[in-house]
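Starting off, we have a lone chain in the form predicted alone, written out as structure tokens.
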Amino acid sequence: METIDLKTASTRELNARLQGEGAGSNAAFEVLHPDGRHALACGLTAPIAVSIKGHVGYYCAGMNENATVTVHGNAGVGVAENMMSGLVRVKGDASQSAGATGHGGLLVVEGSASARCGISMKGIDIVVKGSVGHNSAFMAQSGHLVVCGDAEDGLGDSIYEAVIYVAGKTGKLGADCVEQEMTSQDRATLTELLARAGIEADPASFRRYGSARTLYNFTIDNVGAY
């Protein structure tokens, strides 16, 4: 495993470093000292493995394909946005819009995220142990986001065909967003997506939400909807 230390490397330096795997790559490299830096491990192509020891700010991981990014403590905003394949991990809590305008892949957040929480997602999975903030899943477009905590007001506001599952409470659901029959596909697909972020939890304890459809095209009878 090389080792990169921020203390004597710029931000510049280790994402060029990371950047310049080829695409046969599966090596492994550990960042010391990140310091809450923003934009740390993004833009990667190669299946390396990238392992944070510490805090980052703004933006890690993102434009994310095929690497494993893990941060060994909190994330600032936007972690892993739009992300296209790949896994990255926040050992901590994520701020605002993890995982925003994903298109795929998996984020899954060990503690809790932020408001807009898989903002516009377009393809990614997202799993996040504790609870989410408002609007998350906010014109949500497809993928999956799972809650194992709660859901402040507004969670899948204007959502289009993404999926939500939410074993806690919910507080008042977004525009267009409704509860749904949770089928033997969802537990299923549940499972699945429970067992690859590595989190324990009963999929019979969940919740199915997603479009009501009522805001797909404009009909005056919809209008208290918007």
Second form
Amino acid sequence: METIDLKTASTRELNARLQGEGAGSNAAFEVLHPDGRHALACGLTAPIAVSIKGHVGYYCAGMNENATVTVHGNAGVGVAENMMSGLVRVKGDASQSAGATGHGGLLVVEGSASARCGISMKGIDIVVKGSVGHNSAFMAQSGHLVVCGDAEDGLGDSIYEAVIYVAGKTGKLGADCVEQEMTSQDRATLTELLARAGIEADPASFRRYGSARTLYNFTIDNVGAY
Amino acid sequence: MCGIVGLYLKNPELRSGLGTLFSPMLAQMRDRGPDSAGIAVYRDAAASDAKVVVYHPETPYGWDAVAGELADRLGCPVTAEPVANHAILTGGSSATALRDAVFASCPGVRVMSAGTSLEIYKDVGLPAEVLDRFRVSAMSGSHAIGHTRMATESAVSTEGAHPFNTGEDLCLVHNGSLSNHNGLREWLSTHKGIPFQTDNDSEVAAAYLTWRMSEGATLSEALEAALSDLDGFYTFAIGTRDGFAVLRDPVACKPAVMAETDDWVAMASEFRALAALPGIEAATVWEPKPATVYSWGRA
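So the form predicted alone is up there; where is the form predicted together with its partner chain?
Next comes the full complex, and the chain you just saw is listed first.
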């Protein structure tokens, strides 16, 4: 395992080193003293493993593709934003907009995530062991948000076709977000997501939330408004 | 965008090193606010002498003449200790009386702070320059609050820099923007007699807390009321003589992170400002929840 110490290396040097790995590389890296720096381990494309020992700043593991990035601490705003594939795991808490606009891959938050978790998610799967803040899954288009704890107000506001599973309490649901029937297919999907995330929770304890589809379809009754 | 930081020392043994711990925190927030920077230092909660920190753009300035004029007006001795382009004035029956005397007799002089413990220093420039200018790293005290400003609501000037002090020993720093500050300023000025020195929205938030606390509210109660009466985006850090508090608006789009050990509690816009604090590796680190008052000491 190669160790990169950010006491001596710059963020730019770290990212250049990690981004320089070839498509087939499965090398492992350990990153020391992140000290809340922004944009660490961004834009990775090879299936490498990056272990960051400490708290990170904004946009850690942004645009991730194929790589596995583990943050042994808390993550700042926008962890794994616009992720395409791979796995990003935050051992502590995540700040706002975790997994924002993510297209694919899996984001696991072993603590809690704050506001706007999964905002505008486009295919990413997000599993949060704790709770999520307000307006999570706002305008979420596809993918899954799994919350083992509680969700604050505005969950799933203006949601499209993403699916939300929550085990705990929900605040006031966002516009057009409704509780829906939990099918056997949902339970299978949830079981598989929890297993991939390595988080123990009883799939039977979750409820499903999704779009009532009254906001984004054109309704002929509203034609006079256009 | 702005950067805010606060450090409240729970362990009195650390007080001699307050400035050394605090200065790197503020310097780290340069990228969030390169226009101006300000520091509020609480020296000694038990101090009782009236103290007003003032500013005049000319350096050196005739502070001894100012002190003499104030002494004549107040009928008691007033001393002036220059600190870069600021000066600490001491004397008078109360800090408010001394402050009001400055307003009345020194129209070109700006009041930065008034109280018995609080000293505010602020100026345009990068935070590291401002910290050096006022020798902040050598300062001792119980708690400190700082701000790096990227101006949005009013001019880049020493007057527009944070922290804002409106009542004795109360100060506030703000990341965000308030939308109802004009009406509230008018109301506080007209009906409650609170003097304003700037057009800045954040000064209104400080004045609002001053008014609430003058009516008997604790700082925490004043902040609870602010959740209803202030409209806009804000993360606030607030200091009183012996208290420290943090509040984020209900939407919480302005960042904040907190850390606490047995020795200290700290807040900042971003974690990197906290990364050099002693014991940070084992500290409890969390993001303050929206619309929730966090307070320490007698707040």
